[in-house]
Amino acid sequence: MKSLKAQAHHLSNSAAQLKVLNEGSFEQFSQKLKAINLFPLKPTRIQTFQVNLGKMCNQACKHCHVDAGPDRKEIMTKETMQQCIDILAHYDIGTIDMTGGAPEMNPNFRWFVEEASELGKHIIDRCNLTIILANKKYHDLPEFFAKHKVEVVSSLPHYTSTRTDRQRGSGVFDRSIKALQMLNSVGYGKEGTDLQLNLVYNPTGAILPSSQKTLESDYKKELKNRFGIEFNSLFTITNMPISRFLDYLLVSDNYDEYMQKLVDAFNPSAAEGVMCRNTLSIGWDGTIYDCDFNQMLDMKVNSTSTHISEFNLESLENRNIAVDQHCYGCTAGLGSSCGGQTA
């Protein structure tokens, strides 16, 4: 798609970046989902909240589909996030999964886990790792993570350094294998603990992950003959065509090759398992989506509840959940979520 080359100067504006996926060639996602009765969508349970804690972060990844990074100001209130808590007091969703940006930064991030802890929640919380490392006041986060058992999961590119650093800046490899040290340090990722701690892989290029079975075994010998690092899985996540990534696939001139890919990889067995119908994705503004990718495409939920002030469970149960060309990224292959490969 060369002629949209020109319009990849960072497509922040969602309708810009909805009107790009659109326009090529590519047969609507939605008929995929038709002509194996999937469409319209719909949720199965909510198990999850994904909860963007704000997009403020110490990185600027070159993959984000966030657009994170230092110079970011939205961020959750505390306002908010008790009425996430209080949602979540009320009903039995059993997981709250915090991202952002580094959703430390939010200044009331241990008090968020604090009060998700108490309720007997299981916690997730998706670690840049270099955070650890980026100020004094963040270094007892692994002592912290572990006191409240919440689970860490940490994007590595590789497990060599020079990939690593191409997708996520200068230095970052050396300070996220410091920093899984320090997690290993209070058990996390070792045999006999509950200390759960999985890492994520992401393409740095314009193609499909591989095997995830395959690629968790080579991280697994590498990382532990080399650092002495363990760890319990590694997920395996396709890149997004939004955000940086879209800009890049659009400057690269390999936006068309990729989207066929993601076309012909559709598989109806990943489309069945995707993470929206168990997950709601809640906005840095208490805004409710049906995942996070949507958010970013500010593409709302189909439902009379759109925001978390005015939550209504079976109302967002009972929804069909929004759908477009981007969504083909999930179902390519074995499949993408937050959890890693779904088929």
Second form
Amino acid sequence: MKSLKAQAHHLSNSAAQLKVLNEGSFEQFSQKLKAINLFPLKPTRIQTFQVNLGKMCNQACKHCHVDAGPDRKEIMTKETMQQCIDILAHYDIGTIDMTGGAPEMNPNFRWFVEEASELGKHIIDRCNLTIILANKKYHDLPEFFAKHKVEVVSSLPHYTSTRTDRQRGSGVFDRSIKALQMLNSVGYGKEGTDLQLNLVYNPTGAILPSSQKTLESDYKKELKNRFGIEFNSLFTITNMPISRFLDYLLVSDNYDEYMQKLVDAFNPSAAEGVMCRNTLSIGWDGTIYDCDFNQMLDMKVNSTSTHISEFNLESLENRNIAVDQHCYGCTAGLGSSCGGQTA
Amino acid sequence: MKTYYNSEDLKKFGNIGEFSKELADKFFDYYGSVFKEGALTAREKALVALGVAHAIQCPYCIDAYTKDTLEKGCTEEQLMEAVHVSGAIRGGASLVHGVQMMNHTKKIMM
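Let me have the form predicted together with its partner chain next, following on from the form predicted on its own.
To see the whole picture, the full complex is given below, headed by that same chain.
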């Protein structure tokens, strides 16, 4: 599957996506926040630096909000990564969360992990699993992750192959299972180790996620019984109505109903706990955003500090977080973030 | 095209209170209580509802409980098994009357 960008699809343009999101008669997200005295939305304290190392990926998933894939060439340079490390060395930001694309495809990925590890930061790698088997040079990633106590967070949209492959591509489930077994074999997800392996569920369609607790119990039972796989926690994540998932919603005639569902399910507790309040998202070119979704919509932070070369924590911690209609995805039902439910 | 059923009407279910608020309030209050977690899980109740929806052939209920069961983490196989339970009960309900037919046949025939 080609990326929307490679197809020259009109929704590869962020302005076109925002236009679609604002055309409907849905109540403005900012109005919802005003009604609960949360507007303008302000940060709490920045605890996580989420760094997008590039849009290149060995997969091209149907719902991908990054529009990532093998045909995307945007990649973070070592210079920009060094700037991230310098900031992390200087400020009390405890967690670095590496995402992509497939972050491991960045040629300086291992150097970046080693530098962050030396700083004593908690490192998260959003690993798509299949990258571990994609090429011989990635086969030792489980050992590398273990050495640096990297928390591995991996998408597995379902414990059945049909649903996973429908969203992520043919054969992805089998390769993901093999990769999970490799991670287990070095201690990931096992009781008595501190090697965290967390899985991510996101719906394979125009529905909201199930209860995280119930689904986690299903996953644990099914993956253990069928494949002997263990993991720590399951994070349930709502699909954001942007990029490829927005295209899917429109083409399948599910857009209006899905958006209405997100609006109707607005949960004030979830709004209080949205991840953009304690996270900064860094784009592959060093631009600063409130979250990975705003990044893909080219909505820069409302701050004098919009690039890591001019990083100013005080300005960023006092900014007004940029919101738009897609933000309903994080506040619906039990809430959604890169760490799962928020309410 | 005009049809007797309109999928948009499902969203208006709550409007039945317009003509009789007290009864609607009582019904929706009861409905909400029925579907809460209890001796049966909310997921089990949703699967029962999906089966019943097929038995009574209510298109609104089929749409609503297809989505609800999927959102509660059921698989496609589980949904179809619930539909087959419904089909088996409906089919069985017809066939068990065959005993009545046989009884009557034996009564009136030599």
